[in-house]
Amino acid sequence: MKAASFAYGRPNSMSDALALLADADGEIRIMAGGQSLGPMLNLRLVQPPRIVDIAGLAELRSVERDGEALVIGACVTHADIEDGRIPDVTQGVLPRIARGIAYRAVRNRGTIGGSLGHADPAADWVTTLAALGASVQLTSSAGRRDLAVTEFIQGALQTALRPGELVTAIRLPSLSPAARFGYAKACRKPGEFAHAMAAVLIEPDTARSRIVIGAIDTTPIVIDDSSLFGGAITEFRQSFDRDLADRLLMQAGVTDPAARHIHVSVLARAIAEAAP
């Protein structure tokens, strides 16, 4: 099957792109790397009357420091991150996650902003950036606003994007050298979509922690208080409460016991990595 017919625009600048979005009459889809949108078009899961291709916009490939944070343009590719072509303020977390995304051909074209904008529950960046406390920069002809990733993702394939808005950058806070990060996911084979994933961030110097359970058909489960699992950060691994994790998954709509068992096991692996 091939995509239904659509009008195609490839703006030469951000201002042109925002003007196209502002003047859109009816549904419009943004294409960056096209690694998610392309298959959906070919399967006719989406049939937008117009597509705006932003892959050529240099403004969206920029990377800059903002104090202790890093601002990553939306069209920076997974391969750019994997290969170290951008600075890393996460003690190696970013390139590690990028290496585990799908296959190299996908990483060469897929973008970090496109992944967030698509909001697939099984996307590595959705879970990882939520755990790292990242925020998303949204721009329209009317101006700019910033949302935490946890606010931006509103469900499976659902975001807080308003008509005329575009994901333009991701702002990522620096991790201290003492911070520890654990990440795990379950796939039937390498490169396939994950059936369960979890990210755990522990910051001993600030006594903070965050757990994110992803790859569920709703917003990720975000837990900012490790005491919910029965102990202090220093006892995180030993105090992990599998029953509580199971109940949280049940409350999030994961009703299949086998699926919950996989999620809890993946979470236990992520915690063991972050709190050895």
The other form holds:
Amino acid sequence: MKAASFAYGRPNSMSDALALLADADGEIRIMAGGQSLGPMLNLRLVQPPRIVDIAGLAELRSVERDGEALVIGACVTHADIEDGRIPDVTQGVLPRIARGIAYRAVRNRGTIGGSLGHADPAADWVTTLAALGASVQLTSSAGRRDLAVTEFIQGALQTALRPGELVTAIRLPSLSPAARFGYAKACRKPGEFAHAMAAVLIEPDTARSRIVIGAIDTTPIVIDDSSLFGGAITEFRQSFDRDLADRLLMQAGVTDPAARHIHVSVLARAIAEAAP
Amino acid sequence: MKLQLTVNGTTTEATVEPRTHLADVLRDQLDLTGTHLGCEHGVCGACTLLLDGAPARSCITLAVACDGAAVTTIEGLDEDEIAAELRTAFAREHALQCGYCTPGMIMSARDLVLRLDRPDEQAIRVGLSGNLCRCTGYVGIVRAVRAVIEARRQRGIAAVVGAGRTTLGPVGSQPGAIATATSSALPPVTEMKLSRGVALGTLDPPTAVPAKSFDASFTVNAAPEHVFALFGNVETLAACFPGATITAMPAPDHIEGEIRVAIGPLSAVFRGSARIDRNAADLSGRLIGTGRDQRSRTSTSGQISWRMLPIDQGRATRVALTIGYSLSGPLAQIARDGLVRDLASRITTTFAQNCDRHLNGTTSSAETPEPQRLNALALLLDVARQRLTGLARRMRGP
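Same protein, different state: after the form predicted on its own, show the form predicted in complex with its partner chain.
All chains and molecules follow, beginning with the one already shown.
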């Protein structure tokens, strides 16, 4: 239960960090708050030869407005969001989700960027930010690119991050006051990894909905049309097509009927919350 | 590496390996054994202490990451007003028995007293859910915390959102104050060298029925016979298979080699041997192999069977695969089918693309394509979260 040896670097600036990542000749792990990587190191599930600690980088511990959107530095913690130390453009959605992540002692160090970079399918941010239409800012010494969260997450613990790249920020569009959001997850105990998770965003003014089913062993299921409601976005609660949700889960590899039942029930709860 | 900490108000220097977690420095070097270690992977909460005034897990926080930080351990709360009130309440309500969880429990409880205005029992229970107690059943603990909060609110002491923290970012990780912790030499690579004397080639791959099995398929734009022939050319097959390298071929149907897998931050190199059986009559075959990852001490055996089925009047082929695997060793304790399937399907996709490319000549150097280091293949591995969850569950009992 002690980590194996590794070399450790704690760059003083973003440019130093990117240079370190660019020069890495071999395996290198990026660590922010270390609340996912730390346990894996202790269990020796990962034994990286070197770790770059980005948690102290001031550039990543900040937020800025970009028009209507909010750009959240990768090293902003769940507790920062929970406590409202950053502005909220989501009508309270973000603080609420943050409050439900793991435990306070973990939220004080765990970061939003680290959570996305780790890409655990059961992570609250993976599902929530996909539903909210957020994008990820990836920076390397060669430049910067932005990817939608749904493109960034490529599977269980798999992301589109290339060698030398760093998740530097999350760009979050503001949520219209008319938008409705529902969220539910199933955990055996509060703070435990979720066995099922769903986020539902309904935007009545634009007649759009986005539904994300997370905590499956692959990329989240994203349903951008209203097929789950028989093609119309009225009467969500009544017309929710449980069979279709069940089939989608089956296609995504959830073969256990009991697991699918939990997923569909959790989704129904999220829909019930969001339904007008 | 050298680091500086302010522990319970006293500035202290310590020299640690980067891998040392904060709790070990406090306990082993500074003799502050009040910080307890339970699970050592962030689940039980016994190691909870205050970093820059906010609770954090000291078992999953590297000491070097805390250079320049203020650390408060349970020993540092002797004179603390809230901690004193909690101690009294804990004693009164029988909120401890063996006491192992108590230092961490007090840390989390103190944080709730500071932050929660008028919590109901449920809110306190949720707030304490990251601290496991195996003795008390929590009733006394919850009662004690609630009593302290109610008494303080009655005395007009209000809760403070975020306990007054104003800066952003992980607690304990100080921006700027990191002069002493910039780098260290890469430690000697300690990866075990595979002893050739082990003679993996002599190991006969097992023919036992794999513990787990599932089907996969892909299509290739080439006739079934061509695809079957490709599957008979071991070097080409390995070149198409992400992460695979052949190190020796003692016989035409016998391979020794390795498969590199990386799932997110996890990586492993399974070295071993495999045998290929082919049946030209029905264009089928199978590969039976066995391998071992030295680092995780996990062994696997597996079997991939294939059948070439003509589609599109024989111009293309559907390759029907049955993939079976067994795992034994540390990683096997937590194997979960879904993740393996997901990764296998990604590997299959890349493998299919590589086969297609090879057969249709879209690569110029088709003879020796570089083995792709795909970030995948979990025919053999399973993942940390499941392991963590599994361990946590085992720790908590059924």
